[in-house]
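Just one chain follows, in the form predicted on its own, and it is written as structure tokens.
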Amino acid sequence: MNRFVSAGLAAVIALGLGAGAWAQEITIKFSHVVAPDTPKGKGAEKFKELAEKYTEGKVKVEVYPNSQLYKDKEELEALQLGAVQMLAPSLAKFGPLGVPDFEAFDLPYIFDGYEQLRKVTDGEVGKAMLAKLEDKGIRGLAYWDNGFKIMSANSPLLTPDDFLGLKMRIQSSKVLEAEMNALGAIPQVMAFSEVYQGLQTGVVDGTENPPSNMYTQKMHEVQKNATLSNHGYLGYAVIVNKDFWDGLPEDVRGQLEKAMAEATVYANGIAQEENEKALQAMKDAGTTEFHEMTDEEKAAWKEVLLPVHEQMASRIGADLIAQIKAATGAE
């Protein structure tokens, strides 16, 4: 903690020094937990190159993956001190952080697709629940997509009674915990960083990610079974330290903007087409046998999974699931 409270009030003295403090180079360090070479990763260096390039060298963004610096529990309090200015944690963090309202991304099968999501994070109902961050000293400024996401076992994973028992890894999310109760599996919350190990060594049986999470970070190597359910959605938001953004010069800061603008337009455009590709290397490997479901299938997971929607509504708020069902058209 006392890396953390040094670094955050050397923050906020940097911030109290005026605008003659940045006369000096401005250093964005821009922390993440998966690998470069995954839509976030690369998201990150795109935000980096036009950063630069924009403000003509007045910000260095400084680029960490692979939970370089901090791991997933501990980099929102990273950014709320300072010791960081930038993140883009999956959207399921903010719930632990006290806004629960981003646990609705969690929801299995509330987006029908990049479409209907799109018509959210797009849309004023995205735009509000970012302006929810700001009271715990965060800024919101996009959404990143990484996709939907698949499930993975060792023992095939067909129907909800194939998950009876079985030790899933989850991220710390209510929802997510609801999932997989109601698919009768045991949720176990793990660091992201760690799941590679925990599935090799039998920690934990299984778990949902999307294809380029999976294959960047070798899971198929130690899951022999995998269904292409994509029944949720893992998304991230990139925020910054609000007092940190706010401090910058207005010119500065509007190139920035430009920057990430630009920069999510490149993730997300990316995204759908890295899955794909992460999907066919893993196939193309072996180590894994992936089902594609029938329509049969996929509507008994949805009767079992459906259900959590309303379970979740008193924790996540019924309006704003019927605000994101009428955005999306859903009914």
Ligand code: LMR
Given for the second form:
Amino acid sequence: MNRFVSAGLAAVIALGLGAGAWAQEITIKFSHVVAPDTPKGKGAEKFKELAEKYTEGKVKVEVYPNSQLYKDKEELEALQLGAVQMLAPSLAKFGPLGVPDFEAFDLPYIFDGYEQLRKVTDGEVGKAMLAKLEDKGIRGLAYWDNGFKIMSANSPLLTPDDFLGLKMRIQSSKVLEAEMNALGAIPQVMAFSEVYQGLQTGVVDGTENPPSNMYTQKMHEVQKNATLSNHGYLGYAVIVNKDFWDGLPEDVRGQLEKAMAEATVYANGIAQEENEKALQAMKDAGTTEFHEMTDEEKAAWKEVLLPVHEQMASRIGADLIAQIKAATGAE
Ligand code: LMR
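Now that the form predicted on its own has been shown, please provide the structure of the form predicted together with this ligand.
Every chain and every other molecule in the complex is listed next, the one we just looked at coming first.
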């Protein structure tokens, strides 16, 4: 073989190897249902930025917001089938998957604020709950916050009586169903992507969500009243397809874990402020009247909503509810 031929061959081999390495680029499709300009949307973008940086481009993260790829229920199926690799569904949406434990996060007034919540999500109880996903072919990586929910409708919602007969959109959680029943409302499960239209056309009268979701879906344009009730929490479990995650080269997985840990600190660091900004923007828009609750009103809501904890013990587990309360210091 002459000098030129062997040099050419070496170049071809090098090119071939190069092409092989490119062909092995890893893609993570991260699908979610909310707007990019929300705590979850921004957290997903932060993860993409850090994951691509730490893996030096070996991993490409494609974020699909706003139910572009899948709606609530389909996205979990898509993850199990491997059509997408990463999601961050609300903790209220794991019941249909056969893991109702996460519905404990939906119990009205179970957390008095982010600090109490963090004791659960950062502690052993939170870790054990994520581990329950393994049987379903899912690995739980982190908890991300949205925030505390407010109630909205086209009529004032001051006392529980104001809910009588109202059709209220909920996520798929049985705890949320019990919550709305306790208030005398008619709960209706509806995918997040359909809520704006549902409210606009009157298929449902009202709903509950943190301000960031309400604002970015323009729900305030079709809801005349909202009560700043903070009666329950909405947050997320960031999850991946387990086979995909376990099949990653170890160094890459480590880099992605680092990216996830940092994206989690970021997402949880901005959530409260994002919600405050969204609330202010809705107040400025002037289409919704926001009601601050009096102590008497709060007491009346608690009286009808706290019994939901006991009602739901058979579904979620009295032990788990007790563990959560012990972790928060409530009992
Ligand atoms: C909802 O369906 O109301 C929320 O779970 C949407 C979300 O992901 O924040």
